[in-house]
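The chain below stands alone, shown as structure tokens; this is the form predicted on its own.
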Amino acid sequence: MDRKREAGIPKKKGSSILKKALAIDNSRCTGCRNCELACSVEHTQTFNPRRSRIQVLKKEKRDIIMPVVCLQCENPLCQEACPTGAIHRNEEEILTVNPNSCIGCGNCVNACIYGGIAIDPITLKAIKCDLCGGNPACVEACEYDAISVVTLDGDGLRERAQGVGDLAKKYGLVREEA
């Protein structure tokens, strides 16, 4: 399967739109951080990983490399926590932040249990992955095909769950039963 999937947001039959998100194959990620730089350049025209919408957490002594990005949650806690309504789904069903409405309070950052949203250190506004309008710069920059765009249907959700399961297994994390 081609890991660098086609750009664009295809529509389901009828009028609804398939939701998309980034999926990361942690077994392929080397921690090179090219994704962070590509994202930073795409969104801010600067090489500043702190302004990236994807973050690579590393603890090299323990061999931990964990890319973190917005999962485009079905019921986003960040959106619920935003007091100004700055976080919304756009016409492609991608969660985005309206910088004109964001007051930088950080409620969204505190609400996101996955670490998928941050405050830009320059603008002091919330930033999160917006899939670059359908052609994510991080996917193109990843030389190891560790990042792909998945459709949040059955296959995409299984692929994302597999990735989370692999990480939990690798790092000895235990899942709580509901």
Contents of the next structure:
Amino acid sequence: MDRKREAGIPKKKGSSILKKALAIDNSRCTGCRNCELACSVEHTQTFNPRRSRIQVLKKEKRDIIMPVVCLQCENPLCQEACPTGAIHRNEEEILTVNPNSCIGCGNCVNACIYGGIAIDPITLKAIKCDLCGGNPACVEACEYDAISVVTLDGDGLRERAQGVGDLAKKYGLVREEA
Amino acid sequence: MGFRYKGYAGKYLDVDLDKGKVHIKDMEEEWALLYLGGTGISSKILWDRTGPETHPLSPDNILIVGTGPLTGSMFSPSGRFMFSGMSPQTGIWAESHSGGFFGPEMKYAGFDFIILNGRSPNPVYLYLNDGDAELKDASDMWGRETDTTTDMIREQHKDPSIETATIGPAGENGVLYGCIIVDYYRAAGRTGLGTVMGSKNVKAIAASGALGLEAHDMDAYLEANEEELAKVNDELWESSIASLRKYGTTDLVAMINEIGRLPTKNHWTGFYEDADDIGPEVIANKYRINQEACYGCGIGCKYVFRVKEGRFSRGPTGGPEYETLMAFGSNCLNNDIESIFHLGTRCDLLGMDTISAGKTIGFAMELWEKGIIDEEDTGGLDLSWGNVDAMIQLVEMIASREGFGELLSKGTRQAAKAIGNDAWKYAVHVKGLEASGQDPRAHQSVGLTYATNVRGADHLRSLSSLEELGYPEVINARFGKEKFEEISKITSPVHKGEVIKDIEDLYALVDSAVICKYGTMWPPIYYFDTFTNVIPPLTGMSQWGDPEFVRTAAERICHLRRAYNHRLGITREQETLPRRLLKEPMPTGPAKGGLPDLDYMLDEYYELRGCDKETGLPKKDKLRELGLEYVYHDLARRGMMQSY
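What would the structure be for the form predicted together with its partner chain, rather than the form predicted on its own?
Below: every chain and molecule of the assembly, starting with the one above.
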């Protein structure tokens, strides 16, 4: 757990920090969805995976298990698509939805090509990963060490690219030798 | 408003299939407090609604789908739920549990329990969504295999996240061991509840929900949960957990063969020379392509396999468990692992219990060997040991009840009766349920487990791994150092009554909470204190913080289930073992010469359970102590209680 915390975001406000994001090592994910549960508890105080900001997509017949979460894009399509300017970067450079401005139109959901933002079925407003302000609950809850926090610099980007590479191989986007 | 206790959805469904109506009802407070959930609450409902006058495949039988407070609550492993009813295979108490994702989804959809009553005039499936429930037409799904049914439901609702529990052709056609398949390859396998579902014209239950669950005190619960999870990650269990993650239950093929209790050749012996061919290493090295976990589980014992080429090639599929490897492998002297993958998958798609199917085929193979049946009986099939082609044909014939498959679709007890002669000597079942993959001649306490088990020759209600796999610290802590030596002797019957009674009580709570046998049976991490730790902060039932209350609840559930069977005529006479496991000493292998001392163990068990040793029936004082006066009065009215 400590290893994960070390990579976490400094909690002190105003500190000079690099942008962070979640990286998922898909080869470690077992599809248990504990990340969803932990996320929903953190944000809603209930066990409710439909309100989670990380979602595990599954297609068992093809052995596809794919957690999707906000990638904290450089040029966020969700932000561009939002008609009320509800999506912005907070002081820690994390893309955040302001629930007061959000009208729940879903434009952001349509715009995001990674499935990183969703509409909360109870509040009917957009929700997305906010990295829990430093110690993401999903990272803590993953018993398989499949999720970690990376900085969006050279090493972090490499780590994330590695995860995507494994995915591409698995789903046949890159051909594996038979 | 709302249900008083948290961790529950707070509602249950009473479905009137005859009229096509669903009734949404508030959960009963008393059910939760006294019986917790799952098995416990089911035993109360079944006791109240069915009895000696009920025929398992008539509309009078009910099918219960049950969850527990821990289902979907982030407790690891808690992605489980259960089915219950009267078994068409045994005619007595039936329950069958499954992992996966359906149980939690059903709770998020708003329901703790579903009770299916009557029989629908047409094929239907039950769809649960955000507190609503409706019966929908399933005519076009009838006759389909389980994976197609799941696909069709997901497509129909344009919702790939719908979780399903569905039956296949076997359950529709009346095979007595039809099962219920959850998602694609998880099964509520035993006791034929899929066939009960089929008899009600219900093809599937589907759930999707965003209602979520609350905790009574979330912070306290998460802390308790963390404490329990820390126990799993203790280095004491490191190798067991690592093994489960790498091999799942396939590891048991090697471990169990080593002690000579791997059912081989229809339980003739417990040692299989070719066990390596169907064991953990070959599967892990050659076929396993991924690890999966049920909902919220940190153990992750499920493996996904793939056969790339050849006759049995297929895409990614959930791998067979130990029991399937045993039933279609060693039990039938079949060391062709790819054929076992195929047979297991076909059973999943047809919706048929792999243990009963494999065991019934093994039984037929022995009758063939002994000359009790011949080609005329089998319609030309050659049932020599390990004849893969015949096994493949038989599985299909059983599911459709064609030819010789019709006879085997009734299981070993009824098939033996129909065949006559000495066939009964080779029917390895207790109370009508084919034995699972254990042999009491190598492991004494299994004899007691099988004999007293409420659903027949089944390991999951009270199998002890303590002496089998050797957990000295646990034995000392639970039973005291002075008993350590005898308890840890796998071939000694001494103190086994105490061990099995204790574990049966524990599993009654495990099956009511509802959580997995991993973490409770193997390795034996969670114990009664787990429940006192997590149930009160989750539910708000402060009584569950009292160890005595918890023990009493466990005993109450055990006695109620037993009484259900007593009312159907089960007494000590039926709490026995098949001839082979009781009278034929183990002929080969490490356990050679072994035989269980069943009477010795039964006496001790009945004594500790609070039952009369002669009859196995409960004593009046015991029922009073457990608050089961209504059981006493009912049994007394039927002349089944004596004054002790």
